[in-house]
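Next up: just one chain, as structure tokens, the form predicted alone.
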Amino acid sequence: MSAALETLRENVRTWLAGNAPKDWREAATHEAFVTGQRQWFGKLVAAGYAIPHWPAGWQGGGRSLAEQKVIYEELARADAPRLLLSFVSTYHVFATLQECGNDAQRARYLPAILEGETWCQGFSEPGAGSDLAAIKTRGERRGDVYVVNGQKLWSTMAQYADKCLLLVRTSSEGAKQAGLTYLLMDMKAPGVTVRPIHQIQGDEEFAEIFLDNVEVPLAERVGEEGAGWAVAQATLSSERGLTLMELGYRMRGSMGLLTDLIRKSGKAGDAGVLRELGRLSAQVDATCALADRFLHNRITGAEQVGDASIVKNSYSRTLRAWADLGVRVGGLLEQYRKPITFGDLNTGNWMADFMNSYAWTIAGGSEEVQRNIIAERMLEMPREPKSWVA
């Protein structure tokens, strides 16, 4: 490593000795945990590990590759918070306007985001979570606005978010993408409900949003109307993708929870245990080394199609295996209900983490259809059919 990335290194690790929040696993409610977050974001944004990956010019941006696995590694390291909260609004937002936004919405949002204001994602619906191209609720244009009714389902945060990322359908006309459109949607518009979904674990990570007559204006399309497809793919390619480079890296300094509970339940001898520690601890590395080339590959121009959705498939099942061992080896004792904790999910609360690693195999696409984007559009092999005949 460079005396330049060295010394990175060091400056990231003693701002984070004295800044890292220490008790934020305890935060007791939602609203405790929202504070947090927003207090946690705005430190971070001020000491310039907020936005690694965005350009040069944000405060903290333009980061080398290098650069970018210090900043995460040292954050993991210090069990710093994730960013939950600001997750949607420093990934998929920036990625969404920096390729596809016009110059005035990237100088209303962005620094906007930096501030403090928050998004979440309205892409999912009843009926249309995988298959995103059947989604439904309309978008009808009316003058100088699309007035919107429908339903959107399993959008992170919802219920805590400023402004929302939308995909509607404005034709019925044609190919089923065809006919999807782009919007920035202000969350505290009329004929905005938002409900809390209650998760198996006892979070509410996630929420339902009900739009009646919504009314967005045209300034707030993102692209051409019609063109919401190859708009959304910019969205997903870095929730695929990206953001997963950090999970990887937290998924990695989170090995030690797995090695201190082996050591704890007096099976540091048993040899099937520390077979399969060193098999996850390969997958770990290989998931890393993944985002690592996928991030790669995006800065450089040479992404190809279908690189997401491999980190993608990667990262759920290593963290679903990571859970899974932690289960098995902590018994009885670890599956007891204990209080959950938000934001996280290498928390070491085994039996919570266990049950929130199934839904990273569904989450920004499932896994099967990330298997079919590979296997159609980076092997060409044949389509799946559209139906089965016995």
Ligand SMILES: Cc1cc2nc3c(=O)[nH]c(=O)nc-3n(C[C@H](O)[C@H](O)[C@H](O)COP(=O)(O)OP(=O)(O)OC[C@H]3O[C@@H](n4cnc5c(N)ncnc54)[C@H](O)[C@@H]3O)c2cc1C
Second form
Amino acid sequence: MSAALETLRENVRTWLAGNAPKDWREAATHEAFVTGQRQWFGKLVAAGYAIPHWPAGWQGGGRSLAEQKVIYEELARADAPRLLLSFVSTYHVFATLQECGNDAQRARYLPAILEGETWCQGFSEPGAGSDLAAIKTRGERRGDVYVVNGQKLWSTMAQYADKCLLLVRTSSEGAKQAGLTYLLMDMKAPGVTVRPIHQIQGDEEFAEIFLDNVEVPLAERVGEEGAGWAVAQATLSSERGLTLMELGYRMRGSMGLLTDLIRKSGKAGDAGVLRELGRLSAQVDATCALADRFLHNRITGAEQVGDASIVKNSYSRTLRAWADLGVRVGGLLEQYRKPITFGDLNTGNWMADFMNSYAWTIAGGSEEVQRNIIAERMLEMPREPKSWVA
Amino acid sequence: MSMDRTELRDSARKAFGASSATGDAAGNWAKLSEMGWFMMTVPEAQGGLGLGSEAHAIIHYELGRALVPGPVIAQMMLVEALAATGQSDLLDRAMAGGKMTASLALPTEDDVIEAVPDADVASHVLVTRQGAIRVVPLDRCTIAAQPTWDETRRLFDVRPPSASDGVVIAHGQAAEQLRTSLLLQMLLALSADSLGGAEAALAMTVDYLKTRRQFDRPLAMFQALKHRVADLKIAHSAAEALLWDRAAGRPSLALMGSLKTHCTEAFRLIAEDCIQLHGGIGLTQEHPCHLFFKRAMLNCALGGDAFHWEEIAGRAVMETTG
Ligand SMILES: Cc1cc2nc3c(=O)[nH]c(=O)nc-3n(C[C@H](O)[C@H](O)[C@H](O)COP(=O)(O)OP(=O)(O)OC[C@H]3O[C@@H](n4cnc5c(N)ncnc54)[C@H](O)[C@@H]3O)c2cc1C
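Moving on from the form predicted alone, please list the structure of the form predicted in complex with the ligand.
Following is the full complex, with the preceding chain placed first.
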């Protein structure tokens, strides 16, 4: 490793030793979680480690791939909290505005993100999950606003969000993808109601959003009217690919939780357990290598359709396998319910982590949908004929 | 993979064509020596091309893809051993394509050296025993052909006349080091060979599903099959990313062993599904499915199996983590 990278690693490590929150896993209430997340994000921004994947010109942006790796590795090593509350803002919003937004939108929203403005993603609806283009929430153009009516579902952290990436239907003519428009909505606008939903592990991580005559100014449209589907692809590609370098390295950093458990449970000499651990560690390393390669291809413009789907499925399965090994090694004791750590994927609370791993096999387009993309768009296998009639 | 490596890959691809066993062992061997690949990793000062292990992996990837027969992995190990120990006469012969060989099994303290490719036509064999590494002329050894299921490769059991026969090229600490570097090289080669084979088998299967029709449509239209193929693609991509990552670094034996296991298992998974997805024709000798399958199974067994390497990798994780 080059001297410059070694220096960066030293700097990050020293900084984390003095600044990374220690007791965040004990933050039991949502208020404590939200406050903790905001403070931690603010510190990371100031230190220049919050957005290594943004381009140069931003505080800590413009990092090379190797530098990003170092930062994520050190964050994982320090067991620093994951930035769940700023996740959509720093990845999804950034990628969407970067690729499809206009200068005014970038100038207004990107700096605000660094000051703590948080976002949620309002794509899914009760009748439109995997079939995202089937959304029904309507955006009606009236003068210089869109008036929005409908309902969004499964929107992560919507209850704390200031803004929302919103996909609406502005036309029902032609192909269903052609009638979609992409808006940036203020969550504090009149007519927005949020209702949190209890997730499988008992937490309220996502929410429903009800939209009742909400007015969104025309200036808050990303891309042209009717071009929403293409803009949404930019958001999804970021969710499926860009985010995974950080997540992969965090999973790798969490291998220690597993080895601790193996030691504690007296199975450190068990050849069967060691083999599973050995196999898993290769899988984890492969996922990290895949995420590295994805980012490299993205930066050099060599990204291909389906690449992000491959990284996402590889990560989500490996995450499942990681948590599953913990559940099995921990045995009966893992079936005793323990208080959960809100918002993290690798906590060592194995049953909670295992249940949470479904977040990545379902959210952002399920495993099955990614497989369709790989088969049909990457390997160019034919689509099934639309012969079914209701 | 870096840009100058793509050149190497493209020239290999041109030389060996698309997938399918060419079967012409002699012709392939001649091509390999003409292209200078036996001198690829030898330092320039010793008359080689001075390329690193990434280049080495690229070549084996392409050889695997085209199911090229012959003892290339063994030859490269011998070349490495001769270069590391300054045996220039033998080295020059080996770099020029003079066939020499080495065992592709993990070394044991047995009298018999197992899994030695092409021992009947090679001049020398590399022998690791009793803390020393020797180069032994094969005309003094007892050689027993062992027909293997994988017909793209020919393996032999070799019994050297005595434990002290041949030229000692390293002993003690130096032999231990050399043994490790040869093992690393073999494991990397087997990993690359496997993923090359896996790539070809998968491409062949996708093509077949697009052309074969049942129930009035191409098989490729059925989602159950698309999803299986997508899974194979994911398995291959992940293993390949790991391969290039580790080929470019300096992994420990534990990490290289787990790479070999990961890649050979991916090959096996893909080769097995390749047969299943081809249906009846996949179970015949007329169709190349079986060649990939048998090569995959042999690669799983060569150089130490999954039981061996996964346990070592697990132990290494326990020692370095937490
Ligand atoms: C933890 C979590 C967080 C989320 N966060 C957000 C968020 O912030 N914003 C947002 O907009 N959405 C979010 N989602 C929603 C997510 O994108 C959807 O849940 C997902 O796209 C699947 O849609 P669905 O739940 O309606 O399932 P369905 O589409 O009804 O699918 C049910 C099952 O059928 C399978 N299936 C569906 N179609 C096909 C097909 N064509 N071929 C084969 N199988 C198929 C699916 O894979 C799945 O297994 C989140 C979801 C989760 C679980």
